[in-house]
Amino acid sequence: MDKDIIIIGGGASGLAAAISAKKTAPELNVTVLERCDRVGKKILATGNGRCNLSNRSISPENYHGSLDAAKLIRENSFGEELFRLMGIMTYADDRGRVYPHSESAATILNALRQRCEELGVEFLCGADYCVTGIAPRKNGASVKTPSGEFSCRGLIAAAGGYASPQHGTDGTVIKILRELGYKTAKICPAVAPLKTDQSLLKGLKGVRMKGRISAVSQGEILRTEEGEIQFTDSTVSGICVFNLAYLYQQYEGRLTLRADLLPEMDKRQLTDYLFSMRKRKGSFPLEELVTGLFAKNPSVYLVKRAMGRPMTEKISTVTDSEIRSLAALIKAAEFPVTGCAPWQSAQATCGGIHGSCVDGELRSRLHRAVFFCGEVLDVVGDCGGYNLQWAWSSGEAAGRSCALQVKEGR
């Protein structure tokens, strides 16, 4: 089963190296292996079935890892203009968040598709096309499934990495690489909640709180993001903590989420105005000493960790210095990170194939007929379309240098 290109995974990343590399050489035939029944399963869960596709507003501070994703993203323009051009109307949030006009996932799917079938790329799905093992050779490759052994003269890896594996992408790729030699980063969940110590989040879970969020480490504050903080039994979360979980890669055992539950006070007047609540809602129980700031069970929560006493006793009763702690609380309350969620949980991969294996064109430099692309590499962006558009302008890279690369016998 000779093929002149083989991609292995058909989704975001896959497909725009399907269309890349047809569109670069369209007399080469282009065979997309995907595990699921279908190419394109996991870009329908993104941005809540909305399709968030790209970002309007792009620079090296929304992404991580070991490669220039940004300089690679300039230099490859597959993204909003491209989908206009197969019929596509987006239109852009106050945040630069890229949307179809649809506000339906299915409607970048099918555009995808189309223009896959429009320029006859073949695609075999199903579990009988699941890569179990890949074999370099000097001209090509060749690439195991159950149902026979596919050569070809071009080989991208697009499989994704270990995030969601619900949608198809459970890591297995990048095992059978490294068995190959391949590098990898430290690996673990991103743009995903984070775990902390569940007694430290007891009265809180279901609740959702505007703030701002630091991720910190020894006491030097790493970065800061605002948005809703949202608490579970065992996680912080929301999209503010998910522009923080790539750094657990870095600092695992050493970070701390400090929230600023208040960030339009400034620390002396909170104090202030607790000092004044103390004196007009003196005869009340304890747990009405902050329900004029936040919501019953963030208030309740809020005392009771900062003070330590029954809520039914009276605000009189407060002292000074549980004012001040009361205050220092809102204003950073910590929670040590003993974790990230698990794989199902998050929307992105924190690691993979490391930059020093690749070339600027994302070919290998172990095996010179394999190129990568999308998370399957070691680059995690933002959440907000910043993933979304790696996946296509990595696939657009890749896809052409390989067509070229098979084009010319190189």
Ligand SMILES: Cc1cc2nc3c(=O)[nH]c(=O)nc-3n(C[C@H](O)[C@H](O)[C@H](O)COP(=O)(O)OP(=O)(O)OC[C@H]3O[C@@H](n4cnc5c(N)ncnc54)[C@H](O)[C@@H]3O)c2cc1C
Given for the second form:
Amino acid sequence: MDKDIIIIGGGASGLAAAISAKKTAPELNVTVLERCDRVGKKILATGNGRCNLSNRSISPENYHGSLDAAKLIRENSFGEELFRLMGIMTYADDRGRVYPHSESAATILNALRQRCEELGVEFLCGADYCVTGIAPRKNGASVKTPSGEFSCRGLIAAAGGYASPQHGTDGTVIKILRELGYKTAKICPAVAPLKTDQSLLKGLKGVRMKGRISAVSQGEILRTEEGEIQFTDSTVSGICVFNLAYLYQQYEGRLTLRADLLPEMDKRQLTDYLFSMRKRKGSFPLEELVTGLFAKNPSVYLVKRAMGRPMTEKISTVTDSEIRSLAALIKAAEFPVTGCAPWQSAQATCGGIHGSCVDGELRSRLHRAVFFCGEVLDVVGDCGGYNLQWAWSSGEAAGRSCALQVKEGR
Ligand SMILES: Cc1cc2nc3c(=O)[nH]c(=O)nc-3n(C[C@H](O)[C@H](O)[C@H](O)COP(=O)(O)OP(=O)(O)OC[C@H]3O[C@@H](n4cnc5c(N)ncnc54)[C@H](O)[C@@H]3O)c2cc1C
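Mind giving me the form predicted together with this ligand, seeing as the form predicted on its own was just shown?
Time for the whole complex; same chain goes first.
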């Protein structure tokens, strides 16, 4: 089964690559091999079904990994503009996050599928087309699937990473590429909750609090985010935590989350407030001490964690040093990171094929006919449309450069 271009994976980057390759060289046949029964299943799950397809403010700080993602995105503008040309109305919220006006991810997937159909892209979908082996050759490559072997002149690996295996991505292709000699950066879940010591979460399960949260390693603040912090019985979560999760890759075993649960007040103001509450509420039980600041469950949690006393004791018995400890806890509650959440709850993969394995056109430095795009590469973006924008732009670049190379070699 001879093809001009084969794309492994019909996700966001694979569909962008297919469109870009066909636009660059309409005469080439482009085939997408997708292991799921349809292309783009993950796209339907993005942005809680609304598809946060891009962000209007892209800078190098939003991307992490061994490639200059922001530069590549500047040079490959597949994204909001192109969707508009396909007739999709979009809007951005106050954080620059771009969504389709329909608020439906299906709108985006339909547009991509229709564009592929117009351009004549071939989709082969289902378990029979799951790629289980890759053999690069001098002027092309072949791939193994349960339904047989396909050979091609240009191969684009767009098979994603390990995140969200329920959408077809379990890292198979990264493993195959590693066996072929590709270097990979350390892999761990990103855009995901972080695990902490369960004993520190007793009483916090289900609590959501607005605050400021920092990732700290050996006293150094690595990054600070603001937003809603969510607690489960084993993880700290919320978009602000998602944006810190990639740091686990580099700081495993040395990472702590430090939460300021009342950024509106400085420590001095908070301490004065607590002293005034001791006076005013002296005859009430301890569990009432900070109910003017927080809901009941977090109030009890904070007082218990700071003082370790029965909640039935009177507020008047609180010592000055206990007040200072409570203020310190509210301003800097620490949760040592003990692990990452499972791949099922991660939205992206930190790590992947290392940037040193590709040139500026996303062509392999090891095998000339092989190209890469999307999450298979060692790039991860922040939460907020950055990962899909990387998928579109890297897909555009890989599709174009692969098509140009195959066209020239014909
Ligand atoms: C729940 C959820 C919500 C998200 N929301 C957002 C959001 O709103 N905004 C945002 O920017 N990002 C979001 N992301 C991240 C974003 O979806 C991904 O970064 C992006 O889809 C990656 O695109 P990709 O093409 O590299 O990989 P994928 O979209 O993962 O596509 C890879 C494809 O390859 C196929 N495949 C894998 N292995 C094989 C094989 N061996 N043979 C054949 N096919 C194979 C898979 O089935 C899959 O279809 C979200 C992710 C999740 C899980």
